[in-house]
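Okay, so here's just one chain, in structure tokens, the form predicted on its own.
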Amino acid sequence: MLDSNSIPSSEVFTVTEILDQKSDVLVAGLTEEGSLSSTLDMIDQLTGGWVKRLVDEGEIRGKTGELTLLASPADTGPRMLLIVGLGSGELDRDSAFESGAMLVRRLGDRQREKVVVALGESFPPTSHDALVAGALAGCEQQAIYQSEPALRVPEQILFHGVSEESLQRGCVIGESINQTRRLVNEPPAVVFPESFAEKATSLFERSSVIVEVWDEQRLIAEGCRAILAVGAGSSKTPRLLILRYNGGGSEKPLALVGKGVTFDSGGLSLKPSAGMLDMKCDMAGAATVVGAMHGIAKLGLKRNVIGFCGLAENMVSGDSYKLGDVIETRSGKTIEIHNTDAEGRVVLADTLDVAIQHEPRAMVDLATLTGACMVALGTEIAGLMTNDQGVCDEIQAAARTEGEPVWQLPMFDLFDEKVKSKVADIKNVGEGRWGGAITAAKFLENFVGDVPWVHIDIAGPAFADGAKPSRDAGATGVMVRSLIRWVENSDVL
């Protein structure tokens, strides 16, 4: 079976000499104000004043994400300089991330052996870890079954400035990114149920998360009709994936509960071939609950958290599920099948019901459900939707940190109307284009019961259309790191 290589990375130690080391490219910052770091100010002063040259007659800026290779001049100590501009704003978590990840994939255009970054020296301490979280990302691409790498990544990046803390606790979440991005950019033809299931196995394999797996069987069993139904029309049999880490002794565990449908052609409801070309991606919210839990393992977080992945292909054949279907769900709730495109949550239904039924202190979901969620928020911001505003707030403070941006839209009892159905319960869409996004998460509130709840819906960030200088076209990986944050300084009792 076709399958692609494992992630690219690189080697990453702590330095504490610069100008010493031997390397291909060294990496400094420099402010829009022209302000030198103390790296840059050391060259210029070895070169008699060449960097503020530079600065002076408008060569290098400083500009945001302004990114200037040069040849140095010295004899000795790097061959080149990569000076990255810093701007004139507060320099936080998430231009950290992005100063790192830019930086890689600027010198990715051919093969470096050892690259220095002196960006530690730039950026606050508790930055580090995010600096060095946004190279390892860096490392990762879209382009994983070309012949000919399309972006190199360097064999080591030495970081100066930077705590061993730090650049472990970055490594690990920037690792926790790339599988959650690798698992959404492998075709479907890779990623099915079963495969899903199987790689998240293989990733805990020697780790301290315990993976359940529930196969056709065993949902039948568990009266999962919900999800088997979505998964109805597919040669590639559905799974429920069930990680559990304990970290929190005896304290009741968070619930992260992600949709994965790993191939959406909409069912019966076909879609045209344009919006199904990417429809590998709709499964992203599963991936991320696989990237969260990986770095909440990996960092050892005094936590205990339990992960569900409802997995589905939603295929078309004389099995699929049909509109006008009536579901009965595992929680004994109906729903009626207005549109076989409205899928994941459907899948949902049935996983969020088994996750309340580990007795959460909260729980949050990601999907990437609704296009409507894109109409009202763009492709760069993911949608809150909640039934505790604590907990929506945690989350919200958690993605501020962290640089991803979130918005949340309000839950109205009237949108409980749009999603009634005349024959059962409720009906899997609302009433026509208006709020899709809300009578979404109105129906996934139907099986949350009493438990604090955030739905994230991450149908426009999870998959760029287009690439940016910090990362590549394809799966971006948002929300593993607000996950991790949030997991780690979340108060909910």
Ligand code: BES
The other form holds:
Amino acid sequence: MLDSNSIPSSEVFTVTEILDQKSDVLVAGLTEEGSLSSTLDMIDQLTGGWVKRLVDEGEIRGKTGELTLLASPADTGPRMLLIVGLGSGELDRDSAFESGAMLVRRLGDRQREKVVVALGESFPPTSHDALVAGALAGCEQQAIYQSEPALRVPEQILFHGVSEESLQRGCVIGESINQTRRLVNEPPAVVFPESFAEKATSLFERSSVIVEVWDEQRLIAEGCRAILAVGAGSSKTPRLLILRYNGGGSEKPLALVGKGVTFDSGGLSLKPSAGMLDMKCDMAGAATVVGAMHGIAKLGLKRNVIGFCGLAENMVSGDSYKLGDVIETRSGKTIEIHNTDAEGRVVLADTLDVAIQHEPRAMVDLATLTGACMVALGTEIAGLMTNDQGVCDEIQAAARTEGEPVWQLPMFDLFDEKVKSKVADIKNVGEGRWGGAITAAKFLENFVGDVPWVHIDIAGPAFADGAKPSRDAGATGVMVRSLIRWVENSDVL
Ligand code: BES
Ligand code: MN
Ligand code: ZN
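Can you switch from the form predicted on its own and show the form predicted in complex with the ligand instead?
Let us now look at the entire complex, which starts with that chain.
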């Protein structure tokens, strides 16, 4: 079967000597204010004032994102020098992450053996792990099925001025993001509910995460009729994946819930081709849960966390669920189906219900849920909706620390009216298209009981149409960093 598992990633190490290494490229940073870092100063002295001259002449300006690759004129030291512009703003975790990712991608035009990254001195130690994570994330690409790699990753990346601890942490975070991205980038014939669950099972083999998979029989026995309804049109049967991590003794767990629609054709409310092309990304919420659980467990965080992934494929056949169907969800609440393309909230109805049975002290769900959220916030910002401002503030704080943009949308009671049904308790769309991100969240709110809950609509930022210097197009792994941070920092309730 089609498989892409042999995509290379760089090996990373810390290093204490900058010049001793027989490196292909030395990477150093330059801020806009123009004073040379100690590494650049050293190179400058080795080369008779070469670097200073280039800076004075305005050839290199240190603007954010400026990447200058130069061949060294000296016969000692590194053959090539990459100067990374660091701008004039705060050198926070996000700029460290971006710098790490950009430098790897800039060097990806040819195979390099050893790259020494002397950026530790430019960033505060609290950002060093983000630098390492960014460099690893920069290795991950969309072109997982091209015969010739589009981007060549260095065999080794050696970080100078970075502690072993930051390196390890950065590796875990970078790998976690890449796990999410790989799951999302795989085509829908490779990642479907059963294979998603298998891939997660093998990822967590020999780890502290306990994996439980509910197959079709178990879903029937558990009364997960909503998940089964969405998956009914597909020959690939649905699954529910439960990932348990116990790092917090007897405390109540945090719950992470993900929408895992492995392909969204829209069902009988069929999407036009253009809108269907990228719908392998509709399991990004579930993949984010897998990536975050991977990070949380590998970092050994002192928390109990349970991940829940509702996995189904939304397809068209004689068995598809239909408009006008009424589904009695696992919770007992009934839903009338007005649009089979609003399937994510239907899958989440049962998934959230399973999650709240574990009595989480707080719950976050992630879903590529609505095009309306993209209309509201664009393609780069995740929408937050909540029944508990305290937990929502925590998520916002975590996202701010990591530099992932999020924005809260309101949950006024007046929206409750819009999901009422004439036949059942609720219907799966609002009145018309206005406020579609919020009506979707209002629908979900019916299934969270009184658990403090934040819904994160990642329809915009989960999957990118175009590449940027720090990231390839395709899956982004958005919110993995922020979720790990939230779990680590949360001492809620
Ligand atoms: N998976 C889509 C939402 C989506 C759209 C994600 C574009 C990523 C990019 C979701 O299942 C969907 O189709 N939502 C509908 C809801 C509508 C029928 C109420 C939408 O947003 O149009
Ligand atoms: Mn849909
Ligand atoms: Zn969908």
